[in-house]
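First comes one chain, alone, set out as structure tokens in the form predicted on its own.
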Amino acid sequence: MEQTLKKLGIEPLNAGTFDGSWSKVSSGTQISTSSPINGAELAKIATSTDEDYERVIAAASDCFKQWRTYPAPKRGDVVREIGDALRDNKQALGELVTIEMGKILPEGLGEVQEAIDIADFAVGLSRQLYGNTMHSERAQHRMYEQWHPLGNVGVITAFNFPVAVWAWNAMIAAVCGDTVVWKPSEVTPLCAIAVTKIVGEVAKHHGFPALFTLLTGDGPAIGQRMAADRRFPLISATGSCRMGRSVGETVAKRLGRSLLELGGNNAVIVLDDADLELVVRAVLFGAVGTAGQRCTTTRRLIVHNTVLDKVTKRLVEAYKQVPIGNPLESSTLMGPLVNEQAVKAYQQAVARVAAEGGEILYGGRLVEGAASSLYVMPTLVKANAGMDLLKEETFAPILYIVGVDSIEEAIAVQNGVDQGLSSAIFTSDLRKAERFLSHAGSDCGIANVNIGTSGAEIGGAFGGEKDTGGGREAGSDSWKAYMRRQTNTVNWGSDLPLAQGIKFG
């Protein structure tokens, strides 16, 4: 752990504000980030004060009146390089979203891949920002529609993945001609610190220092105060359903944008004709990866009757082969959840399953003799429908399995909670996944066939709908909420019509 944060320029006590150069640590409140591996305490983090806030927003806001002018090219040129920096720093950036976070390393590497993946569109997108032309219907005119930058961009980011989130918006927020200002999780600071690091040296390079700032809080203070601030043109927030409705809320006041990534209550549904291989190697990665604590964690499976037996029987065996430990080590398949407030939601829910009616098939319980008191066994829970658990999204790795007679009865399952991120069907009948892609099929923002519901990729537009808040980030047109649209009308002719025929003196 230390060789990491060395290599990454973490030191024990570290300064959490970042305005093109780093604040002098002081002797002000601070911050402490533990490692959910073991507990041990990885450094300090001084939190940023009302002074750094305003410091913060003046050097983003100076940088944006130079960077919005910079051409759209040039700017992809700059994150070209950012790509190339992280990539250099892929093995030490993925080993701290380990240590901090406690994903297994391939996806804590996987995450840091995934920064690079949207640099490198990013890049490609830089040239293609593009508007359309329409007709007029007066004589010797021109018309088009052109997008331009917006300003300051708020990034607020959760713990779960405490790099990807972040350069989803930051790459295309950056080649539109944005500038970014970052607050991260108080329980990944690390993360969001070294990160900063690495892409602030290119942007200074290229005199944009302020181009990334960094503030960072105990609490949810800081996030608030940049939804209430109208030097944010647009707020980008990602995390519970509860904390997107204040964000939404508060920026709405001021009718700003804001761009919401927040719960999931995935459903995978498999259907008697399914490949129940391919549905077991899924359904694992989707509900067990990540200690469940992705926004598109597998976190009910609805299963057809004929087949329902069958299916439990393979996940119960596939549950006990699941190695549980550090997950630094190439062994181990999944980690420990990141703080004690995660478990204690675990447990919760656990004591929940009997008073509904459910029953636990496997785990429910903590690991005996593990590292940390965050280790948890991934939980396996034969459910009924009308299970108020089934409505709610527990950040914990907890499958509810439950059993239907028909694809309607499943389609109706699945859609029957608040939240709309991901969804799945396992058949091999063209017409019933068809009947689920369809407008009367699954309401999420994602609908996949034969394969889960977790591990998008950033060349579609990743968001839900719902009380997932509807917000698209990555791929497709999703740089849009990144610009601002303008509509132009230019007359070359002598004469002065007027739209729709009025005639006026």
The other form holds:
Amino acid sequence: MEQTLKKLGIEPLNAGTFDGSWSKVSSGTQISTSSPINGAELAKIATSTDEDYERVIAAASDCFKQWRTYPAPKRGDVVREIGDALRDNKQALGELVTIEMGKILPEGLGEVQEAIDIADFAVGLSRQLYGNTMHSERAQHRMYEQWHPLGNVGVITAFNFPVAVWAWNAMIAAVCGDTVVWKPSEVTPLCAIAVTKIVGEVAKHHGFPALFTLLTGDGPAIGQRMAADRRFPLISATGSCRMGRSVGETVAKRLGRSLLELGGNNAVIVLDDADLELVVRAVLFGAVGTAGQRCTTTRRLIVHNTVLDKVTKRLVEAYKQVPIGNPLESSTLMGPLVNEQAVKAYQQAVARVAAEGGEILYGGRLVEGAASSLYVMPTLVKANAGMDLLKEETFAPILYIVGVDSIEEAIAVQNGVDQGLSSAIFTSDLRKAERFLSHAGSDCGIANVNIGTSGAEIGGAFGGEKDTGGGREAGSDSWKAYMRRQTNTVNWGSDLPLAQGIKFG
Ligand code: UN1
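Switching forms now, from the form predicted on its own to the form predicted in complex with 2-aminohexanedioic acid (UN1), please provide the structure.
Then the entire complex follows, led off by the chain already shown.
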């Protein structure tokens, strides 16, 4: 652990504010971050003061005025170098994700890869920020749309993807000509500091030291302040529905834009003709991966009653074989939960199962003799669709299994929650798969066939409907959220015809 921190320039006490240079560590109050692996303190961080906040916004706003004049493909060059710098640091950064957040190393490395992938995507995008051209109804007129840089983008991220989700926003925002102010989760500040050090060097080298700035807080105060601040035309926030509702309301009050990627309550539907081998593998990754702390984690398994017993038995067998332990060790499949609060949420959910008419089939308790009190057993629950628990997102490895008699019932159960992020169906029947993907099928932002709910590629737009917040990040045309659109009409004739054929005077 020490080696990793050293490689990434993490000190025992770190500045948590970056405005193009790092603030003094003596300024703010200090928070400490510890590893869920063994509870050991990793480092202390000086949080951002009110003055730090103002300095960061001023530096980002100044930087924006320069950065937006820099041609988009050149902005792409800077992002390409950032992708290379992330490649150079992939191992150490992946380790830091694992050490500070607790996901297993292959997932920590995968997360850094996701950041590299979006950098590559953004480089290509920097030459493809296309606007449309329309045919004007007026003679000798040209009409078209262009996309301009937006300004400072405030990026508020959660602990569970402490590198990748910032990168989805930051890499795209940067090629769009925006500056990025990052407020990471107070649970994973070191990941943010390490990333800011790496990308800050590249940005500085190109003369834009305040392109990617950082604010560290202790709790929601800084995020709320950003949400209310008109100097952020866009706030992109990832986290719980509760947080998103509060940020969204505050941003809406000043008529700003928000891009929200909030809670999921993702289901996998298993039909009677499903390839069960694929089901078990996909559900294991989806429900146990990242210890159930992805927004895309599989939380509900909706199974056709004819295969319910078979699927349940196979999953119990598979769950028994999940090695739980130190996420840095290659044999481990599941590490700890991130903190005590997460363990409490897990325990509270487990405690409600019986009262709500469910039955714990496997797990439901802490791992005995573990290196910290944060290791829980992945849990399988026999459930029914009416249980209140199934409507909630508990950020822990608890999978509720529900039996159904038809695809119609399965889709109704799957859609019968407030969240709408990710969903999947396992079937060999093309018609049923298409039914699931149709307008009358899954109501989620992501709907997959014979693939689980988590582990999306960056090339598609990522996000969900309903209480998930409606935002789309990463690939496809998500970039449009980070720019402002302008419609231009140019008259190159010598008359002034009016639209709609109006004669005036
Ligand atoms: C998140 O949990 O906030 O699709 C993001 C996935 C990852 C991203 C998850 N690519 O599971």
